[in-house]
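In the form predicted alone, a lone chain appears below as structure tokens.
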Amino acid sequence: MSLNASIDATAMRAFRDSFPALKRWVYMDVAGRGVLSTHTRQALDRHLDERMFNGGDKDSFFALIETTRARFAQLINAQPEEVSFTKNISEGLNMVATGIDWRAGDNVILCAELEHPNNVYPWLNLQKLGVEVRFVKPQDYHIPIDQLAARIDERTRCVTVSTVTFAPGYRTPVKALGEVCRARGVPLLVDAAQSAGILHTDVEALGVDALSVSTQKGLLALYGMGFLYVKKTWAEQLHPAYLARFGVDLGKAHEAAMGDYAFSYAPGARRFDLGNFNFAATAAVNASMIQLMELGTQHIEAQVLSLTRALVEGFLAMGIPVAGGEPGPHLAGIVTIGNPSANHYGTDEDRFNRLYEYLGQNDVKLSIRRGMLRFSLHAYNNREDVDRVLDLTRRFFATA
């Protein structure tokens, strides 16, 4: 299926109707969060009025997590051993850095600096083992993955990036990257935090070798859980830092049946399972992820980027500067306006602090992110939003 393909535009007009938000909100930050639609509502709806009416069934809550692990392997293309539970993105991320068998002297590499600090402090917690954490300097506020590749050594253990930046919120070319990692056997780790959902996500056609994601961005349900994607063979090289009954292979027993005290770790990412799951927040995603898989994630790409590219160049008609300038392959679903600073409580100009409160008294949801306000888009979106935010913006600065 081609990303230039467009969703059927009956299908478009059901998902975005699902969205009880968007009938007050011009909603352009699911890079923060994202909102609700109402079938995952009704699902949380249905499993807590099981809790609050029946106490609930725990054969059906465990059948609707392997339903769930299923579906979001499928939405990456991969096999649902190799997904586990987290709590959020962070989690997930520890759990394979605390997962490597370390010797002093290995080394990992990022940037740093366009990084989620939470893609920044478990590695540095590893230097305590003796880890060297290698870091590059961004490019134009880009991840250089020639740089990446470059410090590639026989001591390399993991390479990560974030599939997307959230600020200001490029693309990494992850393929490229996977391509030159597979060839000198160092895992992949990414943080896709600002993609899944959104952008097509096919593990093994990008050569990841993990992911993390949390549920409440792209995914569109609920803080306080994630995922975890470990290719099976570079899961079964790691060891958790902590482990509970359902991360040990006891076959189909009991969960709380207790096997020997030689034990073997459960296959895959299975290992990283915990104790009891997050159910409500499982019947949420669960729910969300049947909807973004009905209109297909190639076709929600397409339709993201076929709307970021328009406000893209909207706002540089009108002479507002926009990072990475002029649509190209960097563009994903975010879209950053002004000048970059260490600033995430405002920008450094005056002009664009009053555009954010000016954006927001008129019913426009968006972030403010390292001094640059960050538009972010969602398959729910549409040109009437962007044309809104772009009339908008013209308004303010013909008044300002």
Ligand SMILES: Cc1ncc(COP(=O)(O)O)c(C=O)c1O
The other form holds:
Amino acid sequence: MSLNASIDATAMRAFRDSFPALKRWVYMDVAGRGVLSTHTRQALDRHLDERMFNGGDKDSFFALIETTRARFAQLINAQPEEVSFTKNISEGLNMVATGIDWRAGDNVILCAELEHPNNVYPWLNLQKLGVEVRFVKPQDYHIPIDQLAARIDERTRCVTVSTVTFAPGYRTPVKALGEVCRARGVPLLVDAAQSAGILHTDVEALGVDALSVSTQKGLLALYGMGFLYVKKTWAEQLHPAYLARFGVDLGKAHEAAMGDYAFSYAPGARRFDLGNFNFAATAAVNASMIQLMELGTQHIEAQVLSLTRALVEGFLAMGIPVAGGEPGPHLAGIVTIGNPSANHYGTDEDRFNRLYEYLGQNDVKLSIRRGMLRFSLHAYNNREDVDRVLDLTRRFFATA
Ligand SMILES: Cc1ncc(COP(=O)(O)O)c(C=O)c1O
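Next up, can you give the form predicted together with the named molecule of this protein, since the form predicted alone came first?
The complete assembly is shown below, putting the previous chain first.
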């Protein structure tokens, strides 16, 4: 083993050891929510202690905001002023959707059947302005980027996709779509719920103009917080629907300073900042991003892909239907088994419902989405986790 590989293995082990939940669970549900590390918990505790014992020092809270903004920017290869703070993905998507200067007859294009509802309703809501929401049909559960491209015309103001669908969990060829959008001068907005923190993400290389993410999944922090990246050149054409002090450019003036009534928006995506921030959740995600970046997002992606590949191959070897079949370019951090349906509470096949229960009884955390069993992995998972799930599945079907 090379020195680098052994350092990586040691770092991966130390990373895994920092998640107490993994002592009990084979945790394969980051697509629902990740687990917290002791580092993240300590950062949160420090923040809460400061609030409890001292009330809190606002200057240091604002410094934390800027450190975290810069850290998220670095994570996705953006500039700090291209990042704003949100409370979840929907809020970020709505900020962009309502910030576009729509004229009746403009259109937005998406593959609604594979999007999370939170990347569909923001667009449907624009129909009241005369915006046309153009739908393309999925192709065998893939988002068809050629179809999206084919629907672009001179009235298209935005194309939106998720980087990885929440079910069946296929990776969208975002780079190829980004190239088309760029060539046609149409901004591309992505919902990165299922990729940020898990797949290496470089918004410049991908040709992404805006990206919305929450912090409780692959970023391994808390609910109720997210980030919105908007490329500076696009952000500065957008008009925030909501505006408050932090979205206004008043230089370094005090947070309570009122400027002229004739105001200008803060540069870049900062115009979407509103009032006070979720400092506690920011402390948490700042700590978890430090851990992720110490491992390196390329290493994280490689680790996750090697595990999901092994899981897919193991299921296929047992004759179990895996969405997408053999590992290919669609593979990300999610593996779904069974047959798709509209059911999020169970599967349409009794044997998979019973397998789900059996895995749960044996301390495997997973979820059911669109009628399939969904296993979703992060860098804290290891080969033993995969082998345990395959072993339990084999045992279940041997006795079922
Ligand atoms: C692809 C995708 N988008 C959005 C969301 C949730 O959006 P929000 O953060 O607004 O609750 C999820 C959550 O499961 C998701 O998987």
